[in-house]
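Only one chain is shown below, in structure tokens, and it's the form predicted on its own.
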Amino acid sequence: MRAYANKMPKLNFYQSTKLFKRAQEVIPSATQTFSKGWTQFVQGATPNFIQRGEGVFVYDVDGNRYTDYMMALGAISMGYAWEPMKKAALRQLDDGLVFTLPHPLEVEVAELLTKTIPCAEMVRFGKNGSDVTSGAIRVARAVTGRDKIAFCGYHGWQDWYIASTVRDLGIPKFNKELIFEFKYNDIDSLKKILEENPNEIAAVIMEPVGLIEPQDNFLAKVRDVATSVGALLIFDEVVSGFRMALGGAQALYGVTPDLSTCGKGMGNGVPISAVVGKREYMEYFDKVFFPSPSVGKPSPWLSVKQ
């Protein structure tokens, strides 16, 4: 190992470092996203910066070329620059982005959504995966009349989830008293909730699949549970959709969900994301207020004829 790093090619960082330090003047953290800040990566060793991505490396300010393996957070499924997603995003600059009214993109692609995931009878789309995740709670919530949730793995920024973390600094302490994690893999744990919360649970909300398979028919086991409460159940497929297997983990296990979420691998890098669900479930977004703020069109490039 040590004859292998000593071949390690030494990487110039004086670009990067001179720019983090503006960061650091005009940035909290210098960075807009967690998961992309200086504390998750070894200094020294990684940039601060990328500036462009081609297929699977990216090159950052100092003209150093990587092997891009977390490719965005996940959010990049097609490579960098995709030449069909290029060729249809300017196509569409050409026609404008936002508009007063609906777009005919939001037919076609919410018709091709509800013919490739299996929950999927309507669509609703959003900019972020935060967007639909809270936007599926809600529904939760308007369908059961219940204010409880239990859930399973991470489903973003917004108070109702980040309550349960450490970085829950500004959410109302409420908050903390309405959520409840169980483990991955462990029925009991779900159950445990369940019993504990009579007729208090509105959603059984999960990333069907993570760092780990689901075992000894475990995703199965959280549909009967959660239905046995009169709780909906939410795949959280903003990681998994589209990667697992075109029709996401729920195809893949072959467990339907009342609602699920998707979005990283949805727009290879575009802002977009979508709840989906079953009609009866979804008809409730004509109640509940879930503006999808400036979607003025679904991404171009998922109407790309391949």
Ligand SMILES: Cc1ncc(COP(=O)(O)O)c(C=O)c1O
Contents of the next structure:
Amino acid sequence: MRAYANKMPKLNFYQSTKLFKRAQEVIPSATQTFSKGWTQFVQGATPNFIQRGEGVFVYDVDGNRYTDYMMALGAISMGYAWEPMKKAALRQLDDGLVFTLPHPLEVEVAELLTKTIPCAEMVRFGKNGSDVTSGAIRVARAVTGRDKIAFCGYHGWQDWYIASTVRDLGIPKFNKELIFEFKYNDIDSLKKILEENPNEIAAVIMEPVGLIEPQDNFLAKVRDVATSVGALLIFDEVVSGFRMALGGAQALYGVTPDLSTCGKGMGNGVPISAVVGKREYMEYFDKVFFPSPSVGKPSPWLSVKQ
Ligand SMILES: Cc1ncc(COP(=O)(O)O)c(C=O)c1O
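The block above covers the form predicted on its own; next, return the form predicted in complex with the named molecule.
Below, the chain from earlier opens the complete complex, with every other chain and molecule after it.
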């Protein structure tokens, strides 16, 4: 490790350090999100601020260039400053970004998603992953009349989910009694939750794939078990969507959930997300509260013609 460290070029972080000190005065933890914060990176070996990106490369505020393996925490799939997207964005700026009525692109993109994602018969757009996972959970609760959730993976910053973590300050305690974690590739851990909470689980929500692949038909088993207890199966494809396959992990592994969410893999950095699913469940969005008022139109980049 030391030998490797000795070979690393000595980088200058002068501007980074200066900005970091200023940020500490006006931004709690000097970051807008925990995962980008200084606690997550080796100080002295990584910069604190990125100025710009191009393809797979990013440049810090001191002009050092890096290959970015994390790609904006998974939000960038087509590369930074991707040319067709830049052109589409500029075209859209000429027209205006948000209106009082829906924009035709909402229909066009919704239709495209129903043709692309196996479970998608209807679509609602949001602005980030937490919007749409929370919308899906609200619908599952409305459909089933139940409150409890079984989950596997990370699903955003809202109370219903963060109650399951140790970073639960500020979250009403009752949320903790409503959420139960099962282990990936361990169907018995899910069955146990369902047995201990008979007729109470509204949704089984999970990332269908993460760092490890499903083994031994795990996804199909989850599908069967959720159906057998009358819970909705939600695939959180905020990261895997459009990435593992165009139709997401559900297309790749051939297991169709009731509802599904996508976000990061969808917008190449634009704040856009979607909850999609079977018509009989999606129609509940007529009844539950799920506003997305500033989504004037879903990502113009999605209709990019190359
Ligand atoms: C699988 C998954 N779901 C939901 C979210 C929440 O998305 P956002 O941070 O855009 O609200 C994330 C974010 O990392 C995620 O990885």
